[in-house]
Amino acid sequence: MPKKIIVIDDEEIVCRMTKMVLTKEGYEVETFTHSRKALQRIKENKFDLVITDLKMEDVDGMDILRETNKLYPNTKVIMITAYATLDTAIEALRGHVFDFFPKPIKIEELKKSVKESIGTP
């Protein structure tokens, strides 16, 4: 049974390539551009990995990673972001988030996190 990933971004491009290269590893991938729609289907499905925008509209990243700590605390959470600041990135790792990248992402290094936070499909 693959392992299923959630990748929540506002901008459609990052949740189009994120999930075209995670599906070619093996990975099973759901993306969603709404937060809010993100949320809801997290708490109604266990995922292995989440991938989240840290800035959206409705719900933000951090709502995201603290949601899914809350409700399956073994999930890894991987954080990306246009807006990268020390104080975001220090935010996020106090929140226990996997891994932080800056946008835009570099897929090998994202293919490499994703990797080491779940393993291979």
Given for the second form:
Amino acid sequence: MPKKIIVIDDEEIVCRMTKMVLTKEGYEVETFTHSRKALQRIKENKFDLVITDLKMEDVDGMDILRETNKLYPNTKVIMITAYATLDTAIEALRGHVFDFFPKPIKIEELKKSVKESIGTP
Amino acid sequence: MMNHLKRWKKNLSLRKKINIAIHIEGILITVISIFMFFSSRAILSKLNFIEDFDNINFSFLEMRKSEKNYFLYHDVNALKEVLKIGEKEYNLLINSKEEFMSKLGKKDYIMLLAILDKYLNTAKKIVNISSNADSNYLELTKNLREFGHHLTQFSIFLRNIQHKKVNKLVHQNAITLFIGLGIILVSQLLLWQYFFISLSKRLLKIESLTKEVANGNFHKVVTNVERIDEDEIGLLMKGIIHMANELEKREEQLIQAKKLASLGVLVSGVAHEIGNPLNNIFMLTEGYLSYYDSLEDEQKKIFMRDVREQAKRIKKIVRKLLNFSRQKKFEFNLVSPIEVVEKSIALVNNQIKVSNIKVHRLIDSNLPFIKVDVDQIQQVIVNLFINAIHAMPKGGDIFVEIRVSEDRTKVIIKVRDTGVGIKPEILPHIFDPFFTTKGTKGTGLGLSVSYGIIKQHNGKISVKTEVNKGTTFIIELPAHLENNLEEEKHA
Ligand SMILES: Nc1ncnc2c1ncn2[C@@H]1O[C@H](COP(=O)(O)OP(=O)(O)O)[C@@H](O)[C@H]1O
Ligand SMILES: [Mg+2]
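Please could you give me the other form, the form predicted together with the partner chain, since above is the form predicted on its own?
Up next: the whole complex, starting with the chain shown before.
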């Protein structure tokens, strides 16, 4: 069974590119541009890793983080953000964020960070 | 000299002016009263004199009665009675020579005396002859009658002259009184006009100035005062102008600070807006390069097409930014405000129809023209319409009003919707660049760009809103002066 990753970002291209990179690595990847739907999916299904954008309409990255921590304490979270304020960074780190990814996202760094968090597929 | 006087007048305080005015009034009344007093006394003394003179006249008539008796009865005693009365009056005239001379005039006085003298002399001669047989007798009696007649005629004539003089004096007195009262009345009116009308005018001016200050039209206060006197009210006016000046300076500083603040909002907004497409391009190109060998031609095409899409996104943002920073040169044209509004409505007509919205027009007749960049103003009105459409997802009404201000210096365009309204806590931000409540569907630039355009036209844009009732955006644009319009048409 390959490890399961969910990618949430309201930019469709971010989802598509992340999925392409990680699928090629051998992970099983689901993507959502709609954060509320993604949250629903997380509640139904356990993922090994959540990669989410911080700033989104409706349900934002912090909400996803809190919910994931609550439901699955072992699931790792990687946060993507264009720019993080100190406050969000502190809160995110307290919530056991595994990594912080500033935009633009570099493919090699993404691969490395995912491998470090959940290991090879 | 005149200038000196003017400056002196200008430097007088209000209190001094009132003092002087009251004194002048007092002096005027006193002069008129004194004049009336003396002229009344003159009339009185003339009347006394006429009474005295009437006594003399009466005596002359007595004298002539005796004279007639003499001719009837030829009684010498009657003639002696004539002499007695006549000499008494003659002595009276001589004794009070000064008074009679001054009142009757020297010539008339001497004439009267001479006639009386001749009359009496003739009477004396007749007494001395005392015989009808004398050859002179007839001649003398004829003379006596003639002189007597002369005497009474002349003295009555003199009395009438005196009477006329008194009449004239009384008349003069009445006229003087009338003119004097007139002068007092007019000066009263002038004082009233000066102190109350001009005073209250200036006070009203001060009231209107303070109103302008309250409304924040500081510049109007500073430029609107053409004349300032040096009195108390002038000082008050100066104080208000000084205050308005200071307030205007502060406001300019405040606007500058606000501009800087909105620049900050703008910069962080731009960073955020452009960040996403940039990141997309970055990821697309990196993926393209990393997986180049394993990508099929069709996939490569999709990559490049996506890159182009993202570049377009950036271009769109940049264009809006340029609009916002007003890089584009404006092209001002004279147009009817109705035309601009109708053209704008035409642009959004389809959206209005499918959104189940009705547009109602409320338009003043006889609207002045406006000098505007039509495209830009159209963009503003379209923005307002689109916002209104967004605010009424279930349909509703849009009311468009085009009005002219009472003084015909402004054209006012109102766009009112019956939509969701704006919450008080977000109201202060709606004109900020990139502020939107519509997520990725909104740019948050509509109102900030509109604000910039209207400012550029020396106009004003404001908003009134009530949650769940609706929102009204109000645009004020300077009206083109009407007489200029004619000239330009001719040119
Ligand atoms: N007619 C309106 N009714 C309710 N809200 C409005 C209206 N017009 C503007 N707004 C509010 O102001 C915000 C900013 O408007 P705007 O600058 O046009 O940006 P955008 O429309 O892209 O959001 C909107 O997101 C909305 O919240
Ligand atoms: Mg808008």
